[in-house]
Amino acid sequence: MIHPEVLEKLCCTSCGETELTLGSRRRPDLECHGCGTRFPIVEGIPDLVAPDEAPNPGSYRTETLENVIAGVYDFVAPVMSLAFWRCSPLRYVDHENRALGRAQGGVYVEAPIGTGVALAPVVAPHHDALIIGIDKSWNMLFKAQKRLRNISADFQLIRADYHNLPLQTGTVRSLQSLNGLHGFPDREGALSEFNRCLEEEGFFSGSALVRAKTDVADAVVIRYERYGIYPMLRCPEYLLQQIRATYFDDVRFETHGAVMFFTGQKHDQAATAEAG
């Protein structure tokens, strides 16, 4: 139901208690021992959205839009790329290739997992990393079940919320985000624990939609913040400076489109104190 190792490596959600076990009761959950929490499963994915989260109206409208189009997001997605994007979808597959490769048998989560329409493709290579998949839709994680579910990788999927991963600290070696922060409510929340999550010198990439680059794409996202479903996006160079606030060294970005990738690495946060 759960994949064994990837228990040892949750936390809760409620009050952080790194011991969370399988209930017993008729119907299947996971139950903290610190607080009591229960937290359901639905066929296979636990679901570990604190009980207590009340989510923000722009949070809610965006998880909205994600179940309506998982039905019809991989076909709508290359076409929004390649029409009002001006990227290739081939590009995310390729930066997906890469940011797996660097977890290197370790773990590797990939938040938002979306469909798995780019995982999909290169996940064979890669069946030593324990894969994580997360996102808060669960349309979306349904047909990321069903595309994935044959692959010979370790991998599940969870329901969660960014800015509250349940995964404990110094876990992740590897951390990849296509297409997630420019939907993020709370992005410097959900950077922040990203980079709780990771390994000390773990890797963080990803790819957002960003301003200024084309017209078309520019009146859509104004489309998108006038109904509440994304926060405001800027330029290249702001979303680059907020990921190096968050203790991201050496990060680097590539533009196609109106689409940033962007790659970076955690600071290694006890030899800046030591040399500090």
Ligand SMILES: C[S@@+](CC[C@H](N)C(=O)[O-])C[C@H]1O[C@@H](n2cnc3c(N)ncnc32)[C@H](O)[C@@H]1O
Second form
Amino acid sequence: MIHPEVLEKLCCTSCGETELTLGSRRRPDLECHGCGTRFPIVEGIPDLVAPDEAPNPGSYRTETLENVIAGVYDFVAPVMSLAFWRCSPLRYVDHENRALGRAQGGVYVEAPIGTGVALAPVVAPHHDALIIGIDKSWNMLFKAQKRLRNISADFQLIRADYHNLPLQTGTVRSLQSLNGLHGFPDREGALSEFNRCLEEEGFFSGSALVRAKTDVADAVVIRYERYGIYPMLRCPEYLLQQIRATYFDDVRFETHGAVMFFTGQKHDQAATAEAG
Ligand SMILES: C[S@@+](CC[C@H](N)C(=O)[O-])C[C@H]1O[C@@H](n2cnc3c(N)ncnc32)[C@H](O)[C@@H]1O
Ligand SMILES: [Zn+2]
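Show the form predicted in complex with this ligand, please, because up to now only the form predicted alone has appeared in this conversation.
All chains and molecules follow, beginning with the one already shown.
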């Protein structure tokens, strides 16, 4: 029901405990041995969003919106990418393929996975990787599950928030975040979470919408913000600074239209400490 290798890499999002086991009740769930929290498993997807006593109403709004968008995402996203962002959708697929290759048989995480539209066309040759897809929207996850149900690689979907990932420290070799960072309310917090989950010298890559590249994109981005949808990014260099500040080295980027693609490597803090 849950990939056994993935189970070994999980941690509790409430207390950080690394021992989570499958519950024995009638309804499937994962039980934390530290704090006793039970995380439900729905259609094979564990819901590892930490139970929150007082959820921020804004997070419901975003989630509702993402669930609605899931229904049209596969049609609307490529059209928007071409018409507004001026970036070929094939670039996401190419970037995905390269990020999967960097996993080299280790753990590959896609956060957010959305409907899995960029992963599906390139996943076949990467059957040696353990692939984990993370998203907070159930509708996005169900779409991804349908699309990816027949892939030959080891694969697990998880419902989680990328500000509090249910993965043990240093377990991921390549982590990809396509088209998400521009909408992260706490971008530095999420970048630190990504960094925490990566192995020493693990790879971080992704894409984000940036301003000041095309007038059409800027006009749309301003409307997004006006309706309170995204805390949108400024220029590429701004995101670059945030990524570098979160202990990533060798960060490179290129922009295609209003989309910035980047790759970086987790700074080997142990080696630096030894050298110093
Ligand atoms: C624009 S989509 C990108 C999906 C995919 N990476 C792609 O390029 O096709 C953004 C995704 O971020 C997810 N998301 C938004 N806030 C999130 C959060 N706090 N934690 C996890 N996922 C989140 C949404 O559900 C949505 O699927
Ligand atoms: Zn716990």
